[in-house]
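First comes one chain, alone, set out as structure tokens in the form predicted on its own.
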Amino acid sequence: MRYNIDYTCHPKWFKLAKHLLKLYIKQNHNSLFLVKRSYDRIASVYEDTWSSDYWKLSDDMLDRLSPKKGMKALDLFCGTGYVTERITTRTEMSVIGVDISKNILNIAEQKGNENCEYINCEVLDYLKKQPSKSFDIVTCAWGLGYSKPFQVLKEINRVLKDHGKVGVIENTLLTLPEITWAGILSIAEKPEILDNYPQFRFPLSIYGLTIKMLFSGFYIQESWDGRITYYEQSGKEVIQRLRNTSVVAGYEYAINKRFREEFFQRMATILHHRYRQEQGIPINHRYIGLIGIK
């Protein structure tokens, strides 16, 4: 099987809709499954790319929290453990982060911190065994779309204390349009070659997550959106990145591996012909932030 050698997409709309129809209701595996192999493959890389802005952002919903001394707290999708760290120097206590990803865990354990403890858990069914009323506060960075996040939000409402708050900074369901549209338009000309029908969970706007908070007993002290646009020359440059960060974190599993490179060939052909300016590829990333108070 081979994609048309020049840029011009020849999409199958029809056919695609049938086929995720199809997977739909077989659902050979789950959306977080995919995501876990996506994060355990990246995870010796995972700081590599991107990260001082991540860093940054998730810094700035640090401050807007405001973490004080003495203070319990509880890191959800922690990942490599930037947050929980963090949240140690601010509270001056033990952080607990929970991660589905062993690897990613075993990269944050190697940091060494002794404030810092690790759970490797899905984050949905370590809440759930957590009594209640038992954290000052709850941080969430980057992790909330590839779970369930209503169900994560009211359990996070339970385990906290009264007046105690959640931090939450998360990408849109809009952020990286480009790199979206490419991957749709790559699918959509060869859809057999998709094997799993991934649902990912997050938010079309601020909007959307603060509706969310609202119906899981929040007051809302505060949110915010943003964007950060960055370049690379080639589309093979946009892959090679993005492989080797969360951003397709489940999506690449979703593809048969027989096609998978190719697969990925075809999306950077397509970036490059379709949003190739004089910068560069554009790859906006949208993100929105939220605080909230039980």
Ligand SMILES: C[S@@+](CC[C@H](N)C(=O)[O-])C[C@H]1O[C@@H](n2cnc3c(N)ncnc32)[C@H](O)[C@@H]1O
Second form
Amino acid sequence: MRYNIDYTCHPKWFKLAKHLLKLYIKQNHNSLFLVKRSYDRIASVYEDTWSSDYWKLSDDMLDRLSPKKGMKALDLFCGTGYVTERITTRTEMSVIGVDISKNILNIAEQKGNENCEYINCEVLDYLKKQPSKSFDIVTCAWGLGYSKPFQVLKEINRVLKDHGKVGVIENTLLTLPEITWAGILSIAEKPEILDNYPQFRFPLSIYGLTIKMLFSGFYIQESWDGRITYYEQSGKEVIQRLRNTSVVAGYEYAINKRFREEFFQRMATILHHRYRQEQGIPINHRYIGLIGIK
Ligand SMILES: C[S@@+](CC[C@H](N)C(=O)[O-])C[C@H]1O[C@@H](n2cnc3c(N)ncnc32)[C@H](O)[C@@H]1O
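Next up, can you give the form predicted together with this ligand of this protein, since the form predicted on its own came first?
What follows is the entire complex, opening with the chain shown before.
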């Protein structure tokens, strides 16, 4: 039997809308601090979940970007340094990786690659301190949506040399729709559990990011999009995975700590009842990629 929920003009949707409006008016959180805190917490398990699938897609982005020997590169939102290391292999030069999470960078540094230099800094702050026309290539793998994409892209354009290239691979706002919808339904049942709402700026589609890149001064060399589907056998397993990945960052700061366990249990039940098929519960991950040339 499917989980029963009324989508019509039920009072709970009004209650949720009222609560969201209240949060919007009062909003005084620092989302950057909360993203950093979430990544610091999951750093030790970051590479265990989903990362190998993401990395295949990052490799594809690098193939299209095609870093050449001797090029000077910058890897923004570098995380545990996968892309940073791949670039250094290709350019045979040292590469700078920038990330806001110290714990994530500790994992990158433990890999001991002498050609990678990791800098613990917010990307926009870092970019603003760099001289114009100083890099041949810049990469942003799975991180742009946590920052201010338009401002970051404009700064990337400034720090790139003429004809330099940027490679972006990113989640869309519509990634993991099953998880998002189960989360919304769980919150709608009890809006007061919501302390904040996530302020991510993931693009809705490839067109949104294309426009931002064009207005930041890039020509688009190529763009692509795609989807990966995973299956989990139960709602509980989906939540377990979720809690070891960056996806949880949004919920970690949205839901009041006192209600978090209850919320995740409710989400697991909804996921199970709404989406369970013969192969399991499908989790659809949607992404986009772009190569821009200055
Ligand atoms: C999904 S991870 C991607 C890591 C890596 N690029 C990879 O492919 O595995 C996103 C990373 O962006 C970092 N991050 C998010 N917002 C940031 C910001 N404004 N400045 C610097 N790093 C940021 C997080 O700490 C996290 O390590």
